[in-house]
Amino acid sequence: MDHPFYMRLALDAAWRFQLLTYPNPAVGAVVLDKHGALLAVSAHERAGGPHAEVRAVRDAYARLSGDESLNGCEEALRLHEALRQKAGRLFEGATIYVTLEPCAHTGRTPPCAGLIEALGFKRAVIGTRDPNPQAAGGIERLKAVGIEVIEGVEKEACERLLEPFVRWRAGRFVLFKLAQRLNGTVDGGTISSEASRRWVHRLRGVADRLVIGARTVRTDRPLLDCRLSGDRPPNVTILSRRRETVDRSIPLFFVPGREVEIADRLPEKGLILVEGGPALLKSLEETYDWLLLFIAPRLKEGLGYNGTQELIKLHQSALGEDITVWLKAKHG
């Protein structure tokens, strides 16, 4: 079996909901069955609900039985208890890829190490062992009941993709978002895809904090809400020296349920989400931990980015029409 193959399969599902899931952290999984054929690809996609390797082990149910009863099904502990009573021997010989150790311990989810265990599963490729002591221990759970684990595949790239969970466990995590073009300019109007944005608006619906610069605010007199995802509408820091300078007509300061402050420095806890332009991007950039690139296909006269910054390049991918490319700045 090429297991760094099946563990990018895992690493690349993970990315699509990378800091959706906050507090949890990114996870991806993979299941062949005994003979070594792929029966699903799977990732986590939001805290409290099933674990990515419930989520693979529910498609590749569905794909070996032909019951689809459990298709759709987002209710972890259901998953859990059904997969149990129904799976049979289905799942023996068959091999499970996770980025992350499987969890030992029953929190809002029953443990995934309980099920690899009682599914019957022959082999457990992980690619990093779980830093919260709270929910390690899945490895040698697994190994105590004959399972043959595999670690450290792939174990670089999926510490990189567990990198906002230890950050923010820790204290804070701040990733700034910049939307642009082809050509580099980010202003004149929408620039993302409407996938991106909806993407954009569930981010800001697990955030601690949105930030803004006050200049953004000035210009573009913003709502910043969760229209096109639904979520709570994000709690906003307002950043500017001159906190008496700050239109408090603007439309973001009357959203329900939100509150809003006016502060000169990011907030200290938690998942921070920066959204601005090239002027924000330069007083923060020994700041953020990450940048996320949006990138439209389209090119259009403008305003761009001029500083000086090298960064490193964690990964990259489609959403929608555009490109995302996350990046790490060298200071981080």
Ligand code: AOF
The other form holds:
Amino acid sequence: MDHPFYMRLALDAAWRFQLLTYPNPAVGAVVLDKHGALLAVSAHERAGGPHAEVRAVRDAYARLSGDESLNGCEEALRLHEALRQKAGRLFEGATIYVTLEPCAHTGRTPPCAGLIEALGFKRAVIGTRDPNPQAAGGIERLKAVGIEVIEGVEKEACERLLEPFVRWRAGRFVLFKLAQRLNGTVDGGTISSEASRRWVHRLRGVADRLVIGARTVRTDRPLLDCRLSGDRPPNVTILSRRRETVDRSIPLFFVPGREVEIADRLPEKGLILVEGGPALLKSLEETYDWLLLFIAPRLKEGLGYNGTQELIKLHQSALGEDITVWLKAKHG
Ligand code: AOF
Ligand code: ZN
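Given the form predicted on its own, corresponding form predicted together with this ligand:
Full assembly next; the chain just shown is listed first.
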């Protein structure tokens, strides 16, 4: 069995929900049957929802049994109970890959390690340990009942995936999001595909604050809501050194249920999403944690980002028509 290969499948699945799981970590899981055939690839999608392992086991169960009654179920407790009741010996000899140590605690959902144990998995391949002491302990628990545990597969990549979780637990994580075209231009209307914009709206829905520069507020007059995902609109911080220059007739001030503040610095706690252009990016080069670029397969004249910051690529994937690239400044 090519452990790194299957772990990378789990990693790719998890990255699609990176940050969307806030305040939980992004986690991916893969299930193979007793012959080593691939049954399911899945990820944790939102806090309060089923963990990655449980969603992967749900899909693997449907493949193995032909029973479709749990397909699409996102209720963690119901899944735990139903899988324990229905799976019988289907998972005997099976292998599960998880980017993060399966939890051993009852949080908003029951413990994943308990489910893996109850279903009779033969082997668990785990990327990295859970830095949350309340949830950790799954590795010991699995070993104690005789499940073969292989630890540290693609460890660095699994730790990288977990970095925002570690940072916001310690205080704050700042993501700067920028959309650009192939030739680097960032102005002149909509840039990224609908799938990318829907993803960003989901992120707005979970972030503690959406931060935007006073210049963008002035020129784009944006609404900054979550209309494509149906989530609650985020509270907004407008970065400005001169409070009085922000025009309060701009639509974003009138989105119901939202608070808007004008401040000269970033909020200090939680998950902070910054949406802005090249000027704001330049001014926050030393401050943000990660940069997420959406690159749309189009060309158009205009203003571009001319930064020369040294960046480390963390991950890339496709979203709709676009390419998304997660980057980190070298200073970070
Ligand atoms: C896993 N698999 O996919 C994730 C885990 O409140 P809960 O029940 O959702 O538990 C949240 C904690 O569980 C979170 O702080 C982290 O330590 C762990 N996340 N564990 O086995 C997963 N997302
Ligand atoms: Zn869990």
